[in-house]
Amino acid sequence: MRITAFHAALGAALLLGTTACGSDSTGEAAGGKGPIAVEATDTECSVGRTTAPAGTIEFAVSNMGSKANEFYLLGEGDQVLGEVENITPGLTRTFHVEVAEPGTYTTACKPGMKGEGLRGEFTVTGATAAAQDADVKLAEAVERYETYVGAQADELLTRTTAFVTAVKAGRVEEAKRLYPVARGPWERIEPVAESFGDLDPMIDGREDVVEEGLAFTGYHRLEKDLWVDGLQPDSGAVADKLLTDVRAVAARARAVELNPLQLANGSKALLDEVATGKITGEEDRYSHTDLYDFDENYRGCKDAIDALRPALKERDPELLTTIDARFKELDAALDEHRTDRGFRLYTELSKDEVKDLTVRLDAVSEQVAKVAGAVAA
């Protein structure tokens, strides 16, 4: 479950956190132009720059606390236009994201990357912008992802509907090999479906989010039933609410317009779920079936870069070079782990074949997080 900037209307970036923070900046900043810079503290959330012209802009986010922290800009509804996640203490991360249409948005830091955040204003100026997809190669990146995520949503429906199928009629040990399967297009698409926000947390949401006030339901329920507490007796009432909102999904899907930066924000954005939530072993914690959820994301990684691939091979080929050497590392480390019905569990990995896929991990993201900035200039 997490983020991104698949919903924002389209983006830019930002550059290094030289930017004063905490009140309005002057000069250009205060025009409308350039990066703006946020720190993020465990309590505190400075917005050095509040109002941008509508169009790209560029957030540059410090992370000056103890805790890691994410960082949000929200439309109505608390709609994800643009997010960056699990940045560390010490460390700045950039993001782009595209607002087309003038008016008041949220910012939000996220300490801990729990909770609705340290919330503020955001005002987007401005006539409504000139949709930046102009690029004949990024015009097409963009109405190829679109048709592969409503394919992916539909296949979505139809896994969730063996898996569903299998737990209400107890077959358990089916419903257990069916679990990582049916979660496969969820994973790849997975900024794009945590975009519909009324649906994520109850679709795949942590039993963190009891925490939250929520109640726990979808794949991690059932999950927890199969594999600690047993089916239960409402297992087949959630089932059928899994069903539901799936449906919703795919339905939600069909329908989902991007824009080239998101392509770019959400490839990042897949691999920044495997780092908070896969490669912790955290997300399937009953099951420890995260290797497949890691492969997925990952898959749906690469997928939106061969997306946006003819884009890339004109505006940065050396780029692109250095992500496809980074990607063949990073396959051949996954490959070590795969087995004939899928792959190991997470509980069977040493250290350090964790730490190993970390580093490549790592080295593939950092090569990802360059192509908004390639795709925006």
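Just so we're clear, the structure is a prediction, and the values are computed from it rather than from any experiment. Throughout, rigid core stands for the largest set of C-alpha atoms superposing within 1.5 Å between the two forms. Numbering follows the first chain given and starts at 1. Compared with the form predicted together with its partner chain:
After superposing the rigid core, the Cα of K110 is displaced by 2 Å or more between these two forms. With the core held fixed, the Cα of L312 is displaced between these two forms by less than 2 Å. Relative to the superposed rigid core, the position of the CA of K67 differs between these two forms by 2 Å or more.
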The other form holds:
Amino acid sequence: MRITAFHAALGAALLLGTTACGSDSTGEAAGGKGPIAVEATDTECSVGRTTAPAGTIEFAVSNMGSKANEFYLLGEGDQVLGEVENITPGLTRTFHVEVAEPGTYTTACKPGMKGEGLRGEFTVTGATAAAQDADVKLAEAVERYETYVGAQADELLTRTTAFVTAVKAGRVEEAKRLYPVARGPWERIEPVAESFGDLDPMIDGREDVVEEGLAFTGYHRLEKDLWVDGLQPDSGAVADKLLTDVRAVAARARAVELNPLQLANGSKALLDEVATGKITGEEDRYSHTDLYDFDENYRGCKDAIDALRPALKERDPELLTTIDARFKELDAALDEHRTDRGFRLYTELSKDEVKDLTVRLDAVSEQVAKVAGAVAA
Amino acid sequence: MTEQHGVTRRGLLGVGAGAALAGAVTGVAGTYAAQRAHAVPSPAAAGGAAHDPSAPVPFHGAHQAGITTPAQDRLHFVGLDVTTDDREQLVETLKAWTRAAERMTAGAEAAPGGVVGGGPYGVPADTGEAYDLEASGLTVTIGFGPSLFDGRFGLTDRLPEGFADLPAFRGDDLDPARCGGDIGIQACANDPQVAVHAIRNLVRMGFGTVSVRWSQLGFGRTSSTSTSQVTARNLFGFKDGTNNLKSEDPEALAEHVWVQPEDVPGAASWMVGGSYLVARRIRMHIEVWDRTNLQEQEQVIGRTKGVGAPLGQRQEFAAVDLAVKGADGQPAIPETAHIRLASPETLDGVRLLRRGYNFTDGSDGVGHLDAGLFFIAFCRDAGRQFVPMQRALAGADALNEYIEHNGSAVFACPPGVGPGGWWGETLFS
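The block above covers the form predicted on its own; next, return the form predicted together with its partner chain.
After this comes the whole thing, all chains and molecules, with the earlier chain placed first.
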């Protein structure tokens, strides 16, 4: 009963965090005493109240600065408990986060969406939740992650719809801008998305799928049209098919059932995707937006580790500490390549920069690979 | 010590305590090892005890193994950059490496139960490709590059006087991607898979602390470090290293190889008992050489191609006599011959312990072998030994027409470690 409530609330927080760019939500604020006002500028992050009772906490984040901003509520090891992304200057966005455990947390604004952010302490008061056994923690991790996958699938559909609309309207510049954004949620849950073997080559296949007797459709076909060939007579039809296929993937992903090992292995598989496809510049060979995919795969890995965090903290706290340290190093390396719109193009990277990213990625991957063993122990 | 004797990779022959536990693996393994050992002919050179190429070489000692211990047939060398600024993390890695190297050189897995002992869902701690192989004489030798002393780890005062990257030499065509490194690790073994396994596992353990800057595989030792070994040939087909320093001559080693207390006073004394390693990747223009007539080949080198005798002599080990004249009144060993320019007589008595390997990295894209000599030498002072020798060669060696130096590194190899000790202990403590 308690677990279910915990999950519904956490799921809602995640959904709100990830769909925030679509619409501001005003869900119920059970247990809250009015939203906590956060005023974010380019140099300050002023949080109206820095204490709240355990339960649902509501934040209203106003961006008074000139740069796009983000707001996070972070737990131990910078676990993201709730976030609101990409707040345009001048806008206020509200979101809810469920915090069951009393303790000290961290708030952070990230002007320009870069770096560690402007941080502050946040105290959650109330009764300590009952001790849970490890299996309960793993079950929670899985439930939480399944909710996450569902939310990403929905977001994938929303963003791909916008991309497809732009392609069909012949708005090439807009479509180019939306291309790496639309793919983002796919990349975050890539191991799950790819598990639907019939849909994967139609949605995310490269030109070499033709060798296997398949038609070249999906994101990369449109990528080629947009960047290399110009829109073709059948580009609209390809866009329609992409949307149909993405709708099917989203429906299936929402219903996917995982176990803790799949979750652990998935976190590693996401990094393997980066190592074999993105850091090589192979994935987005026409648009060279590989670093967007790199970032999304990597975020997906971090989100999976976050889902497992309470279980890992019990089973192998040392491993978790090492993983967090390596995450920080890769964050810093990746941050070097962020631009106002997203990321530098792969073709703009020097050989040394590609190597630096590879070295940091190896360091993360070597540790994340140990998570499955810790989960199974 | 117990961890060393935990699980052996396979049955080891004649290694005391290790052998007693070897049976824990499989009986079949022991049989195979025995057959293998008998199948390899023992070197029968004068004065040397026959050694078993599959047996382990002791890891602990006053000096690191892999310097004067008998040169094995295969090499995997790696130059690493340290990617953390955290001194403690580096020290932890060095300690972990030492424990793994102790185990691997004894023929054991890199970690206890490393191959399959971690259970079905864990990632194996040992990569496993050497699981069924003997120790194969594996030695793992570590050295620290001048760049490690740049201040990141509080080691600036520990830099031995004069220890620096090598100066530029005439004719060098150095590729930065094949040069330098904060740390160098040399793994030598009589089985290439064992050498590669050692480096692969150490690199893997080091992810997050170090990254690979460059690496080199070598085959066919081009030097002998013991009188028990016959002189090997380089890819030009000539015996190489006939006059090398040998492990049976401790006085010469003390004079030319091992760093002495007076060399490194004060905070640099951590290097006492160590040695400096110079590595040079020398690309050979094989196809051009192969079109060169025998007489020119011999005059370039200064030795006969057959028995390897100095020109003007008949036996390989005959003393090099630079004064001997040929029938035409000219020096039998030409003024530009490689062995003349590299000889102690022309270099004020300078000698090195050479320990290089042939290499072939496939072909170069235009159909020529990307091959040559990965030159490794150990010395007491690179600036006073290798540098003058290489200057002399770079300026006048007839061989320069056929070779090109495209990689270069120098490392300070600390003294050996005792049981429980660790690589770099003298430097970091």
